[in-house]
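First comes one chain, alone, set out as structure tokens in the form predicted on its own.
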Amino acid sequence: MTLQARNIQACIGNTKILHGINFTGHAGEITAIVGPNGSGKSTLLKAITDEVDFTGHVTLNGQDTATMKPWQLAALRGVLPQAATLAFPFTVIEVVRMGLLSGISGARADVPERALNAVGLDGYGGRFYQELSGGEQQRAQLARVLCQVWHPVVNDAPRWLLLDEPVASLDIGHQLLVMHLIRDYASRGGGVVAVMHDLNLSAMFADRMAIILEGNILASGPPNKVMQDDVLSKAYGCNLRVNTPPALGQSFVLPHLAIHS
């Protein structure tokens, strides 16, 4: 089973953003989309959650979305965007429920707790959720949204986690935190698609990667294939060297060897 986004083409206001990008996501795997700022990777996310206007095809499962009713949608899939605001002051527990109104464990209590337990936040639910720090708030999102497709698989069909840089504002014990997580649910048979920014994150965790530059794709493939020395210092702008620890077989870059051209 397969997420698959095709001659995605995409504009905000008179600007062009992807170029006609081929995309798939495989179910059991974790995909990860890097690239430089403003590259596109966010806009390609929201163009396969129907976020923005675009051009082409995205299918879930073989369905094309298109043709799928909200609430099939949001059975199959839950969406993590970079930021999200609330207006009222909502408790952290009701704000995790959100994404537990209805569906396969809509009848279970103890998932919102459940939830914000795996993602560290385990005691908050009392509190209220404009009291909660950025990467707090982060976290609390991303417990709602575990509960919207708590079980990876139903029915034989994976569900999936579509993530818009899921650890951006967390420091690095809650970045491994939440990356263990995803990689849990990927290997549990779900699947989950993450615009990210840290290149050894992604490097440690993904099974796949895409690097996104002006809106098209410049290379994708597994991590070792994807992390060159060539593709990476095109995609940056900087000269950049990939290391690999001989006895781990993991590549990884390392910030003081980043020479601006």
Second form
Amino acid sequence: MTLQARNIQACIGNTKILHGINFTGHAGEITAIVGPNGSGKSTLLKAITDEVDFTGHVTLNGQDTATMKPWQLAALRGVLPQAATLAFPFTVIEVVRMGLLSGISGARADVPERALNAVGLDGYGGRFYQELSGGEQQRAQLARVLCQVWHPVVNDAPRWLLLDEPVASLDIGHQLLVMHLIRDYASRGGGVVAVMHDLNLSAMFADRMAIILEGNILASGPPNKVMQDDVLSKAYGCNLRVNTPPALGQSFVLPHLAIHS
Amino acid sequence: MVQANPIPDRRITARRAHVGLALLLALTSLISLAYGASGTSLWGAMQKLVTGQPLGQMEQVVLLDIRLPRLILGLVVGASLAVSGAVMQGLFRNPLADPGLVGVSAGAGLGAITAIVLGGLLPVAFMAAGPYLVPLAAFLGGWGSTILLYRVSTRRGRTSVATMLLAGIALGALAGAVSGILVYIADDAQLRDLTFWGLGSLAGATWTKVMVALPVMGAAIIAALFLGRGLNGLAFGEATAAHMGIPVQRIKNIAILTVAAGIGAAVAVSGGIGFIGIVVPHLLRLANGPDHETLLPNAALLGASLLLLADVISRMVIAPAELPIGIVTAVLGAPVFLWILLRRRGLVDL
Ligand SMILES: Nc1ncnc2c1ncn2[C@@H]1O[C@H](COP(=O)(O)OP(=O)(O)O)[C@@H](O)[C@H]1O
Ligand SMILES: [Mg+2]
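Cool, the form predicted on its own is there; where's the form predicted together with its partner chain?
The complete assembly is shown below, putting the previous chain first.
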């Protein structure tokens, strides 16, 4: 089962942002979308979730999303926006509970508490959402999204987490917590597509990476294939050196190497 | 850090509030029936009913033809104003969006005035609309101004409060100016109708008005009660609401229609009554939180109670004469509104 986007072209105003992108995410895997600021990562995710006008086709578990009703889509995928807003003074647990709105399967009463617990916010349920810090708000929104698609597989169909920079404003401990959380979601059969800021975290946790540059896919594949000096240097417009210590088996890139080379 | 005193589960307090507010409404309804200029005793009439004696003619006229329609009208107008306010605030994602403040009532008023002054010019076919003409025109006026306001102030699912309030002022001023021109060309009989209508009063309550307004406002209120989930979702913005499985466009359309119908019918039968639509939802949000699923029914109950109370006060203050009820709601509501602004100072981002 896959999430497929075929020949996605998107314009915002008169500017073409995406130039015919083909992209596939697989259930049971984390697919990371990386790339420099403004390259079109969020726009791609918004095209996939029908938030911006686009041409092309998106299929979810083989079904064309254009033919699906909002509640059918909501039962199959949760979407975390890059920047979330909330009107009115809801408490954290009230926010998370709204994930149950469309939680058609597995909408058990204890799910919101468990979701809060999973993102490291137990005890925060009775606080006002608007009074949380940025990172805490982001985790509360993630808990709401998790709540919506709590079970990774329902009726043999995988469900999907589509996340725009889920760890961008988190401290390193919570970055690892959330990455492990989505890693676990994928290994239980769900699909995860995450726009990521951090190359090293992506290489560490993702099964596949896709680098976007100026609205095109520059490279995609397993992290070790994508994390190449020439690819990254071209994408980010500076000299970058990738290291892959044999003992670690994982590629990483450090900022200071960029300056020295 | 986790704060020391977290907010308890507000679903429970909200459900308790349903019961309390229903009792309050029963009480205010009784007061409204019992109190009146004629001094006719509700208690006496009830005793007669229970013991099987016939009611006197005076009692029948006062209770059944004067106070009862007034009670029903006050109840449904109050509920309608409060629910429309709550729906509009949910739609605009802002607690300051009140139909009276942002020109929707003025638009409905313009519709009503147009119907009163120019209704006679319509082809005879329209005359069949009879008593429905004014409410219908008020509905169209309210609908048009709500849509215009939403179009002007919302971009990509985000509503700018500044634009909304300023556009509302412009809309209100425009509707007021055009209404002024119409008043200027009205003849004497129409002027009497207009003055009476413009005072904002339940004094003209008749069974005819009840029959015209009750179905429209009743339908609007009932439809609005189903918007709770959708408006909760809209609090996250349109895109996220859609991802939660909410049919956003349909919710928006229904919300706009219920506000237009509720405000249009309320304005048509009782003129402009302010502040119920902003004060009632605000008090309820303070008490039970912003969850629209409990806020909307509670707003209907509290709005009805408060308007009935305001109506009783308007009949008491300078008895045997009556104050327009709009004056009473303004005197009581405006300070509450200022207090809201004071509390939110700094949070009202323009
Ligand atoms: N609402 C908008 N109006 C105009 N341009 C936009 C809008 N949203 C995004 N863009 C432009 O589209 C490009 C891609 O944006 P985005 O997909 O958000 O980038 P990122 O890869 O950082 O997530 C950027 O150049 C950005 O300026
Ligand atoms: Mg982005």
